[in-house]
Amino acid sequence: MRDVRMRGFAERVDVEEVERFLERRVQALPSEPVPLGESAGRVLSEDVTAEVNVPGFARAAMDGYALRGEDTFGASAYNPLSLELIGEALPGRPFAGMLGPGRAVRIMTGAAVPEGADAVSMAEVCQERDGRVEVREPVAPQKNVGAVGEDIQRGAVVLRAGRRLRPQDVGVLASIGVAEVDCVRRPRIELLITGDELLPAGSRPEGCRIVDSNSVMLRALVGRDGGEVLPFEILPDRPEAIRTALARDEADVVLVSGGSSVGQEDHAPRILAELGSLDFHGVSMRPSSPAGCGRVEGRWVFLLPGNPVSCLCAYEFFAGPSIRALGGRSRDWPQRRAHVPLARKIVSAVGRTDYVRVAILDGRATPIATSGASILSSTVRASGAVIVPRELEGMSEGTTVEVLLYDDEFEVVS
């Protein structure tokens, strides 16, 4: 391996080559049983098949009277038909007897329809009087009755493997009696935040020391992508400390923040190559050109530059898709998209992929004037980012571009 410290990169690999490499090699983790109440947001590793019918009994679809439909034929407001009222059925408390001709049972929505009944007459067209009920409209057999298995039939595949469980999915699983489901294991992520100049998040900047912001940002990004961040601490720029941390085997993915470039104190790439493999280091992109990735005994290691915007960019291109894939999710970027014209041209260079922060003003995307990789506040002012592919030499004013939105809800600021 060529030591690039204080020398720079002889060449840089294309973004697409790194992405293809990771897409071919990053596979979903093994499955684990997950209690149903904790499964929302997790990814199913196996199909779920219903072992019961839902509902498992014929039930009333509305409040009214359970009866035999044929007993109401000919009923009208001018010719109500009178049936003997012999009891009631409530949800969880069914009528115990058999309903014969000329009889009815008061019934509430969701209650089991009594044996012998085949329809429910709406309460609005009935009137109780002296132990009887008068029906003023005919009701056809099976009307207002939910049939056995109407919602879910026994033996049906309810949810397929690979599905990320939504709240309503969990509700359906509960309805068929599922107590736990097999899901792809959540990736365990270790953060290696390096830098002698860093103070812990929550501190106040002092002197020539700055506060670690990358760990807070990365924790949020990993949480968004379904990973679990392990406890961590800031590491000094000392080779032995970085070596010890990279050799730990607790995580599925290690995110190294800082120490990945070509400076004198950038030790992580060399140590990664010694412990395992440094598959890529130096990418033709802006920002994040010092980004890289490799492996140590099956653990994926992503080298994320210390500059905050570069760290964000490298995570979104390489680490984020890999963490999602390990957890069984789609590699696709999760951001919502907006398509708007450019208010001002974007300058780029052929052969380099650019991550350009833009603000959407009056329905047009305006590149943020401050483009430095250390200016994290630029991402706060931005509505999102535009990716300029390496084939283009920038984008001209008026071109419709796709903006990867930073916010869940798209808002045009005027």
The other form holds:
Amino acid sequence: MRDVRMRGFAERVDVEEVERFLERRVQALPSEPVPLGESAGRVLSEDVTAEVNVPGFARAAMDGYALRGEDTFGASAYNPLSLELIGEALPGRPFAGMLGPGRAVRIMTGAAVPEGADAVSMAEVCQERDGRVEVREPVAPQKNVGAVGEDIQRGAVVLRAGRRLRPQDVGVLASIGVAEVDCVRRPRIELLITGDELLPAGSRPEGCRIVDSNSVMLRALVGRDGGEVLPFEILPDRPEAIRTALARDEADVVLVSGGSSVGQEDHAPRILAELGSLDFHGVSMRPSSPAGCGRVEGRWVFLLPGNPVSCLCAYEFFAGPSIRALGGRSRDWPQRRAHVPLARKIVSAVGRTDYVRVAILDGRATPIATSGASILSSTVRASGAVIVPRELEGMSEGTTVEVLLYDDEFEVVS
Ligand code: AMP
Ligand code: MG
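Switch from the form predicted alone to the form predicted together with adenosine monophosphate (AMP) and give that structure.
Let us now look at the entire complex, which starts with that chain.
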């Protein structure tokens, strides 16, 4: 392998080529059983079929009186019909007997409709008197009765494989008696944060040392994408340290922050190539052109440049979609979009994909001026990012662009 250190990339691949490669190779992880109470947000790995009817018994949909509908035919305010009250049915405490003609049972919503009854007359149109019930309105058979299986039929496929469970999905699963569901395993992510200049997050920057901001940002991004970050330490820029860490078999994905470029201390690409494969290194994009990816045994390794904006950008293009795919989610970028005109032109170069931070003001997107890859605060000032595709030389003022919004709550005024 050519050592790119202090020489630079001989050539760079297109973003799309890396994306296509990852799309082909990165597949969902195997499944694991997950207790229902922890399953919201997880991705089902197989269809779930109901083994029971819900409800499993005919139940009252109203508070009132269970009776035979035909016994009420002809009832009115002027001609109340009187039925013998023979008992009571409460939720979970059914009426034990059989209901014959001319009889009624007091019943509450959710209680089993007694055998022999076929309707429930609302309390509002009935009146109890001396052990009898007067009914002032006719009620058709089946009225106010929830039929067996009206919610879910036994044998029905309730949810399909690939479904990311919503809160109500989990509720439905509980209703059919499920205690555990098979979900795609959450990808485990190892962070290799490299840099002799780095102090751990939480420290105060001092002298020529800076605080590691990438790990904090990556942790949040991985969380958003359904992955689980393993405990980590900051690694020195020493080949042995990086080699040992890359060889460790604990994660599904390794995110290497820093040391991915062509500097003298950038050891990760070479070590990755030695231990496994360096599938790509150097991408025609800005920022994050020194990004790369490869594999060591079954683990995916993403080389994310240390400059924080590059790190964010390389994560979003390559690591994020792969982590989502491993977890059974969609590879698509999860950001909400706004479509707004450009307040100022964006200059790019043909052959290169650009990730441009923009601020949306008065319904127009303005590219942020101080936008070097090391200026993380530019992403804080930005409302989102515009991606300028490889084939464009830029975008002129007034062009409607799609902004990938950084906020979920951002009010989209177009
Ligand atoms: P590198 O990719 O290692 O050459 O780093 C490029 C730039 O990003 C340097 O200025 C580093 O100090 C900075 N940098 C590297 N890692 C981090 C990190 N974890 N957090 C913040 N800045 C970083
Ligand atoms: Mg470094």
